[in-house]
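What follows is one chain in structure tokens, specifically the form predicted on its own.
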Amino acid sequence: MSTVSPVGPANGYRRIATEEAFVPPELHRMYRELVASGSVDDPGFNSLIGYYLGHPSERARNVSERLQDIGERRVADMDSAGIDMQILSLTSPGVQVLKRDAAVAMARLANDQVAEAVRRYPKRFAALAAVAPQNPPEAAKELERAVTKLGLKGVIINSHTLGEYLDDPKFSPIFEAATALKVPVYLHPNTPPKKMIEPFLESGLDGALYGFAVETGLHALRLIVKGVFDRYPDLTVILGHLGEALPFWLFRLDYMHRGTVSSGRYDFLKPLKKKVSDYLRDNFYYTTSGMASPPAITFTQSVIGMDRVMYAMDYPYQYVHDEVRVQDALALSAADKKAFFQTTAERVFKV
């Protein structure tokens, strides 16, 4: 955790973070009683949530207090590290973890204490709704109480659960509710499943350092190719850390999708209505978090657009206040720069 000087206030904007993560303590005890247990049937939960939750190093216990505090002490670091706003969402895995019922039940409580937090600091909080994939209907119902009733801004879905990926069209409901709310679903990445994750915990890949790209990019390939946002061309999706990689892409993947589609190699992969880099362009956002670099910042922004792109810190994962200055100092106009931390952010989530 950084201990250098104090941010301050920014030049024009504020600066509002669009990925940042909280756990309910309720939440947290539950994964400790998970990962004692063995009873959840995904290495990359017991690799992750066990480190977090039992490893002695300072980032594993500074990571463990600060998800569970939506208040004051948060609010002191994001004074600390000059941050206006942070937009609130589940950690992962979320209760993508669970049994059905007792996802769809912690879900509902995470939103009410998030959205209890939003009344307490409603300058300083946004939140994005927790849902409960493994029951779609009530996912549903769940995100449409959260937005109508308790002001939450959109929903975040933390990849696969338990393996099952958002194409699948048992999952509609949860597009559907999000398209009619007119709400964007942020698509955070997990750690890869269980058919896929072996190679990657051989080498000690399989979190944020690789694994979390690979897989959450995976999944926005998947729902572009298999035609979701031809189904739901309204829809929102966000995906964090300068879009998994996805945006250096482009052009191969308009490419290879083309060549494979029109060859006929797979009989369920059908043609699109626009190439894959237009999706990627029209129904995708991107934040910066844990990804301040500004080369890659601005190749973004520059094959993506510069209204497309937005400032996440990744707290607590990462809460380093130099990556804020390096930031402040990205070669925008002013307006752009304010688009950056501020106005695409009040936009897209309304706050």
Contents of the next structure:
2 protein chains.
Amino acid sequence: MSTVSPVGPANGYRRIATEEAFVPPELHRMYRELVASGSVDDPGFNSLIGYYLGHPSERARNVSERLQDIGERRVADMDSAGIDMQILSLTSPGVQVLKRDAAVAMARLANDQVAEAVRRYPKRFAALAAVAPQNPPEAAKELERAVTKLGLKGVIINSHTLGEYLDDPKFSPIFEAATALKVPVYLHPNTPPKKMIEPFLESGLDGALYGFAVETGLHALRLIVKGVFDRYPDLTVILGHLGEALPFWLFRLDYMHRGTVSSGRYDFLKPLKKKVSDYLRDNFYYTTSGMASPPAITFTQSVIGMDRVMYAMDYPYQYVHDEVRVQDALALSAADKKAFFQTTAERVFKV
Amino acid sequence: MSTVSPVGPANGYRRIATEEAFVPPELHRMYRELVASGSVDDPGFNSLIGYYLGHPSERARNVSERLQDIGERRVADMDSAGIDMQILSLTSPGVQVLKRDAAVAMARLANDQVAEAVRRYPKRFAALAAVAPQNPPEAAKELERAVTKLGLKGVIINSHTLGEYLDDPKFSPIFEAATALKVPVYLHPNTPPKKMIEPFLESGLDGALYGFAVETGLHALRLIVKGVFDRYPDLTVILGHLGEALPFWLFRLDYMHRGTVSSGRYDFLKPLKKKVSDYLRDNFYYTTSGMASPPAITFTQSVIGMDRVMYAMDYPYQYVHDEVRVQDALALSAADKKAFFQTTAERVFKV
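Could you output the structure for the form predicted in complex with another copy of the chain, given that the previous block was the form predicted on its own?
Below is the whole assembly, all chains and molecules, this chain first.
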């Protein structure tokens, strides 16, 4: 195994990057068929995946190639950027656009494949499980298998599943399994669903530019206001991109939620045990994927808590060495810096 | 005229609240008819206005009554909260849900009515014009009349007009008028349009809890990425709620916009003259409506610029005396505090 060459001077911490994407070549091929046939009724999928699979630009080709490598090339990239470990997860939208049985099978394949990469590079990789929310009981079973048999460290959900959100009680088996296994749920962006995407798509704002943030912020808030964390108080959810801006909104979320619930505006919005901001502080962790922005990182640490913000790169979508240096240079104590890059991730993912 | 009783000790500044809503009783009655008949094809309108007009809760009744008063009761509320001046604007969605001719007529009525209130209380009120984007040439004419004949100080647009956004070139007359008259456009929230609202509405997140922010942030970004500020470099847009969180996203917006445009992913996304964050710093002002949150205010000031963040209350939706005290206590120099409460608003609105 090659030694990590630190980007800066030796720092006294390992850099664990916590939102790093891969795709099995088998799923990549399946995406290609789905885009070509137009058989997935999800304009965001066709726009986003169509772009990465078919566009002649260097960016699209680069991402497409690197996503499929969880071996030597990736480790070389990590060495070059100074990343000690990646927490691997199946790229968005994962298996969540496939038909039910194909999704279940592909999640197993992805988990077996990534577990094999972890076995080959145990010091460089850990991984989250993919599951098929299309079949909640099977998703729960697969999560259990992935954690107990394959040694995976949690589960990634790429936001909505063809327009469905995890606050629907039918998805409870997934939260039951995650809390029973004591592993986190990484709620990763997806493009907004068909019933929401049009004003984003017609202005090119459907993807990582803005639609991702809105879709995932909405999903996280749906979990909170629909009472998921009152039903599963030990549930841990991780958000990338510094919480999709929800840390910015804490004050307004509390004010407007209180007013909305106390006036009984919506029958289905019941009072919660805690304030919206309490859940965002107590049940969520945040990573810096795509947000190598010191003011935004410092702000999030200050309103959420130093021990809940972790480093992430967002490889291969955002593979920029300078962004590691910028975060190395954050104005933090040595202990807080080590927590940010290493020890919080070690605790949350048990690596 | 009654003297303002300052909330705290005498502070050396006037408090100008810059996003303060009213509704003519005539429009209020028309809303009631529209909600009752179900004739507006906008689920957000029916949910939001149906709530404020018809709900028995104290919050709904309070807001509904206070919105219709731009006389003694409002001035008494301002005295009691220590507000020296309100910049009045027609409440969301304004005339933007009416049929074209009715919208044009109602905008005129609202402007005449609010101009009369300003004449009665010239030290306590200034106002923005309402216009009907449904008829862009008439909207431009009405804006000119409102500014040159009635002395109004800018124009409010309550985000989408039945699903249409101002980046559509057909709305250019509005920007031409605003820049020719050198007045700002206040881009105020609305509920998301029909083609976007479903996942928000089914979870009670369609209004001020989250949908407002997303809809208005989207609208502002559409203006930027579609090149409106390259066509109108002197255009000034004001965003409430501390910019609907766009200040949080500056880094990612720049990164993803660069990647998207340079790879040519969307034919209609042309290179811009500046970075997305440049427009957000050069063409936008920000108010604190609904966001009496010192960390979020300080963050916005730090990434956008001290001279572009202004105080707002969001009366009568958020009429909370303590929120004035909280902002009086912001850790700012005397000059910056005066700019925040008074002089930036005086410059932007020419009051």
